[in-house]
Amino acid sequence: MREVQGQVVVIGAGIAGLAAAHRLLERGARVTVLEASDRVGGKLLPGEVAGARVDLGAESMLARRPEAVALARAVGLADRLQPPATATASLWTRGTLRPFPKGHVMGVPGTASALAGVLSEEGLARIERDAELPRTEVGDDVAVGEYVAERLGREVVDRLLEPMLGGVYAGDAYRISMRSAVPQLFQVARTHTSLTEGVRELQAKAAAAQQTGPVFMGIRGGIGTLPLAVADSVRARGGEILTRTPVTELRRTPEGGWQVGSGEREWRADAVVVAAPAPVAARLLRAETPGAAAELDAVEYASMALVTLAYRRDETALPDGSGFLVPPVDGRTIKASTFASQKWGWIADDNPDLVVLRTSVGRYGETEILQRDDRELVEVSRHDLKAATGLDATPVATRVTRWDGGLPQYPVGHHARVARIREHIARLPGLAVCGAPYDGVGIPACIASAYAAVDQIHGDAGGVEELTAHPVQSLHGGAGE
């Protein structure tokens, strides 16, 4: 492991910035982390409702890629890692809760029978036509919804792909890049004429690999405790973390280093890692690399809100499972619900008299719903929950958490935009970027992006192209996880 010499400033104390700081300290650097808000963790936020500890942001992490689970273990959380208590989920569509289909890859089936009960007879018959259709050229990139609709019909996209993939990004499957968001399907599209044949091949490879263990992992006390533990480890290793310290200036020095300014305070650094949202990164980089700033300015974001509700257990009866996803084509307000007390054993154990669940609202382009006040968001959530599950009790406590501009969008061509950003950044020694705008919005992807940034600032910039080659998980933490 090569050492990183000198002082490094990390801008942003979300999980990517904290992971970068942790890795830098392991490699011998002196590190200062500057965070504009009053806390660390970004979209990972612990909280409480009715005295129950809950996550108010992302609530699980992908366990089938190693970065997040490994970091949790490295910062002393190994004995608190817990898989979901149930992996059974539902799809609320056509007026009823239906078992979530199996035998698919991100909503794309290997056979029509995998979606029986969710799709109409016409929709199932349309899937069968895939084997007879001529090859669909995808070029350098294509919208995942557009491609899947052409191969299998719109009903697959609208009833399954949209609630799964759209939930991850709070976006629109007909805009989302297949190459960036579902790279395994993009490779299938480039190498196979039949999409269903390619999906069956992916499934066979996964079976041959004999992957064991849970797909997702949680942490007792909430995923929001992960950045707190990483921050404690950073401080214990000699790193400095300053909150309420918005960076206002980033400049190259005549000596080839960097000058970082925040109000009247100033830091001199040998290297800088920018782990901030795209609009902030664009503002900071504009003076030194206007090309990268222009590309970052073009990154769009979607907003959403999480509604957390606590009920008395003796007044609450929910269907089995971890929750449900909602296809937008059904016209409901909520897009997902997680039965947190059923999904996470530690919530049920710690709060035997309560049932905690949450809903998520808001997708890309939906502005009206998020303009409603908290009381209205609670009421529309209760309305949809009653329609889906029959739950008609009055919650003992509720909490609305708004994530304005919380999720970067990955439209067609996103990979090319990221490549151009990195090309501009590479011209400035000692500078790197990381986080959700680049290589995936999931926790492991953000951590991997941070590690790649650390490698870049001391010359080991390999592996960047592979950072998106894994699935991601959603901020809302719905049943599709």
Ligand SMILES: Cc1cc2nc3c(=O)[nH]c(=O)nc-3n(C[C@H](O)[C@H](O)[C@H](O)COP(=O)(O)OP(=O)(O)OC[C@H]3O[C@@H](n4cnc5c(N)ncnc54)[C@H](O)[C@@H]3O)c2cc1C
The other form holds:
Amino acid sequence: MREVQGQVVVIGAGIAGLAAAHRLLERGARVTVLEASDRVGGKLLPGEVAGARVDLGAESMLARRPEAVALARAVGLADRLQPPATATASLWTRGTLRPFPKGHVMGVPGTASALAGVLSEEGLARIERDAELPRTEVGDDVAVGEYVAERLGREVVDRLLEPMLGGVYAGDAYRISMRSAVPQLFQVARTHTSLTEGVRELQAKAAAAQQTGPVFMGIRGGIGTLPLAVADSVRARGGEILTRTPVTELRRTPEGGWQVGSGEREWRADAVVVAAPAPVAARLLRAETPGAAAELDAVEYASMALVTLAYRRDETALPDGSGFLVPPVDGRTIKASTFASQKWGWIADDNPDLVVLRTSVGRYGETEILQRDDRELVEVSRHDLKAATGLDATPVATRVTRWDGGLPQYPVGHHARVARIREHIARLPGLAVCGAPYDGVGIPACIASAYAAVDQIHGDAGGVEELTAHPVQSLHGGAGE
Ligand SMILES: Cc1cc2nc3c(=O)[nH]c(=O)nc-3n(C[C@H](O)[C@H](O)[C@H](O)COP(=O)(O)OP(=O)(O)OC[C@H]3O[C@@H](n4cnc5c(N)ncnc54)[C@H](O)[C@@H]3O)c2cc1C
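How about the form predicted in complex with this ligand, since we already have the form predicted alone?
Below is the entire complex, every chain and molecule, led by the chain shown above.
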């Protein structure tokens, strides 16, 4: 491993910033992490409801990519890693909870055979036309919803793809980039005429590669404990983490280094990693690279809220499985629910008298629902939960966590925007960016982007190349929010 010389400032102590700091320290740099809020972790947030420890932000990490699980191991959490207790998720559609059909990539099916009940007769027949239709050209990028609707019909988009994408991106399938959000499907679209044939091939390849371990992994105590452990490890290696320190200025020095300002305070650094959300990165980069700032200004975000509810176990009966997704076309308010006590063994073990579950509300462009106060969000959640599962008990405690600007959106052309941002940044030695706005919003992708940023800082060839070749999501079996 090559050494990084000198002092590096990392801006933002979300999982990307912390992973960058961790990697920089491994490579011998001196590191200071500056974090605006009073805690580390960003979108990873441990908390509690009715005394039960739970995640109030991200709650699971893809295990089919190595970065997140490897980082958890590296910071001493190996014996706390725990896969979901159940991988079965449901779809609440047409008034009933149905098992989410198996054999799909991000909701896109390899065959129509498992979809009876979920799709109408016409919807099922439309899928079969995929085999006869001429090739659909995708060019440099295409909205995933547009492409899938053309091949398999709108019902597949509305009832399968949309709830899956809503779970990961809180976005709109007809805007989201297939190339950035579901790169495996983009590859298939480039090389195959029939989409279902391509999906079946992806599944066969995954099976041949013996990808049989858990698709997702959790951590006993919550995914929110990961940034805390990384932060501990950063400090143990001599790194400094300052919370309540919002960076307000970033300038090059005449000597070619960097000057980082937070109000009256100032740091000098040989290199800087900006691991803050896009609007903040835009503000900080405006002075030195207005081109990158303009591109970052154009990155839009979706906001959402999570409603966590705790019930007495003896008053609560839920259907089996880890929870359910909801197609927006059905007009419900919640977009998903996770039965946390059923999904995570550690939550059930720690709280034998409670059942904890959560719902999520808010998608890209849906602003009205998030104007409602906490009490109303709890009420709409209870209303929808009752309709979906029959759960009519009164929760012993509830908690609403709002994530304004929670998830960056990857519209068509996102990859080209990210390439332009990186071109601008590459002209400024000792500067790198990482985190959710760039190469994937999932935790492993954010960590990978942090490692690529570290590679870039000391000029290792290949970091970014390798990163963009990585799939953002692997074959997906379960529901998330
Ligand atoms: C509700 C929700 C649920 C999710 N669930 C999952 C999941 O289950 N699995 C999964 O893989 N992904 C999930 N995601 C996505 C994933 O959690 C995020 O994309 C990822 O954590 C982002 O990490 P980050 O470090 O890039 O950014 P952030 O977590 O946003 O961290 C950025 C940090 O920068 C700080 N900052 C901002 N401005 C400044 C400034 N001026 N100076 C210094 N610091 C600043 C912020 O305070 C923050 O701490 C979820 C996201 C949300 C919102």
